[in-house]
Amino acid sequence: MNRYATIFATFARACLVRDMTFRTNFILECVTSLGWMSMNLAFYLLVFTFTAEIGQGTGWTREPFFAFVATGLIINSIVQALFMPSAEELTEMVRTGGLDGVLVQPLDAQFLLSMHRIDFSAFANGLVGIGLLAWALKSIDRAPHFVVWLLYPLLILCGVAILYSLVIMLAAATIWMGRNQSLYDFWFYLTNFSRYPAEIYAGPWGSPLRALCTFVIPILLVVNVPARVIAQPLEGQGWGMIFAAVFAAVASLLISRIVFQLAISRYRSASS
């Protein structure tokens, strides 16, 4: 474990040096990311000028909802910084044969392929998310219980694990397909469902979609569970969702590992 931690620290240091070598590009990426996020926050503020709550009786008033948004920013910034850059490179590595060099290394291939590049500019949204979360919790009358502060980081990690598993499985599809340029697009479409409270998925169309994105592809558990724990009272049903999120995270990691290993076993060198 110490060996992998040292290697990851080396990757991080190299990526930071690369980003600081091109500071203007790094700053522009941060500004672009923050600009997109600011427009989304402005839209949500506009929504709350017409309504006091997202869905009647859901508890998602303005401050709790912004805690929800902040949680999503934190989770997605971690995934986009640590895993997405490496996954996007896998397509080119399969096409050019660069994957051959990875597979002969005396290290776990999944570790190397998913964590060798880090995009530090993606952490900008996460930092804003932390600030937004602090503001939202300060504005909520009810202070979170001590147990909540222990559960929240755990559930953040569960959300990251679920999204990481999806990234790995999408990247593994590249090995079968040979070329998968739509990886990031599909990722964006899929994670869009996690950007809103689960309660909005109701009715004849919404309910089946909610079931699909909770029990088949557990994308709705990623943000909804930690956000609900930190922003709303922790009740009996909340504990069930906590256990569901932990189970989904463990199951997702196991399934993604199986899918990745199966894809690697089917891989044939670009020269073969």
Contents of the next structure:
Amino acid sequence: MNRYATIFATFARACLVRDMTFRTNFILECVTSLGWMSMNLAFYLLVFTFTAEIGQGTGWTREPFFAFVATGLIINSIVQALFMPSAEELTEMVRTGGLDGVLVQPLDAQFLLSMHRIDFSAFANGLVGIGLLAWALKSIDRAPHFVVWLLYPLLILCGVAILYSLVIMLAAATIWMGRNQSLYDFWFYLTNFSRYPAEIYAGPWGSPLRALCTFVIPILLVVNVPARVIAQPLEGQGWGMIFAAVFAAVASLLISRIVFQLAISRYRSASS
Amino acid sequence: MIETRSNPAVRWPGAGLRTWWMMLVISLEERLAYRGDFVLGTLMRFLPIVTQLFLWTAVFSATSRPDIAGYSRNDIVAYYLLTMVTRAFSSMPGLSGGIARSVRDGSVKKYLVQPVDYVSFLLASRIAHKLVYYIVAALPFAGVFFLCRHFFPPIPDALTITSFVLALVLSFLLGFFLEATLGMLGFWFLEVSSIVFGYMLVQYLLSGHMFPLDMLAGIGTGIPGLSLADVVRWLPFEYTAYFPAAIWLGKVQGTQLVYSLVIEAGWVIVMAVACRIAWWRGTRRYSAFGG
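Same protein, different condition: the form predicted alone was shown, now please give the form predicted in complex with its partner chain.
Full complex below, order starting with the chain above.
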């Protein structure tokens, strides 16, 4: 385990050196992601000029909702920084045969393939997320219980684990299919469902969708559970959600590991 | 097979048309190779609208307003679906980057020696790209619109439909010349990705892609009597998403509709001229080395 931590630190250092070599590019990438994020925040602000709450009686008024958005920013920035750049490279590695080089290394292939490239500019959104969370919590009258402060980082990790598992399973699909650009788009569109509180998915179409995105692909647990814990009072039902999120994270990691190993065992090299 | 004419000065009638036709056919064949990916990609693009449908349903459930900026919940959903149609006309993925790349790697020089006009070639291949897209995307679009038919108001009269189609065609031309001009900046800057990003950001926000622009009517600019929506109305962006959708939904009517169509046509002319000037001036300062 220590060896993996050392190797990960080496990867991180190399990526940071690379980013700092092209400093202007790094700043531009930060500005890019901050630009898109600001636009979304502007949109939410606009929505709240027309309503006081997202969904009647849901408790998602302006400040709690921005705590929700902040939580999403933090989780997504971690995933975008640590796992997405490596996963995106995998498509080309399968097609060109570059994956062979990874498989002969005396290291776990999943570790190497999912963590060898780190995009430090993606952390910019996470930092803004922390600032936004601080502002939102300050504006909410009720201070979170100290248990909440212990649970929140744990649930953030659970959210990251669920998204990571999804990325890994899509990467495994790349190995199977040779190339799957659409599936990465699918990741983007799928995670789009986690951008809003689960309560909005109601009614004859919304309820089955909510069940699907909670129990089958637990995408709705990613942001909803930590955001609800930090922004709304922790009640009986909340504990059930916390257990569900922890269970979903562990199960997702296990399933993604099995799927990835299966995919690797079916890999046929494309190189000569 | 393309027949290259060694002497462009000796041209038979209809030769230009034939070149255009060949460029169109080549691009059609190129695009049809990935039709399966197209269908899947098209269907997935509707997924964010599902989220918007539930979001706005939740917003309306928490407010006593019957409408927001003149839009009922159904109007808003219909609006998002219609902007998908508009964006299918006005979005030009890869155009700016492709032009800048051809300047950077020198491949643009073949258009300087061949009797083919680069801008016309790009336009023909873009028309082909769009035609294939519409042929393949027609089915998923029709399916989604049929399923969502109850969100739409009754089908408008023939004049409104004609205006809608005209606005769509103009939005295609506007999108093309806007992005082609951005790409031509590659003659000066080589790498235009930051400029394109800045454009995309402004375009996404001010085109009405995110929300109906009428919602900006209540936001002031600091100048008495002038809202943000009034300012946006004079910019070219709203014609690439908002305007055609607003025509179909009856949000722009009568003289306002005529004025807006004239402004849209004006922007198409301005950008076509800007694109042509950028090409002329760019090629004059362009230098390529090697084979």
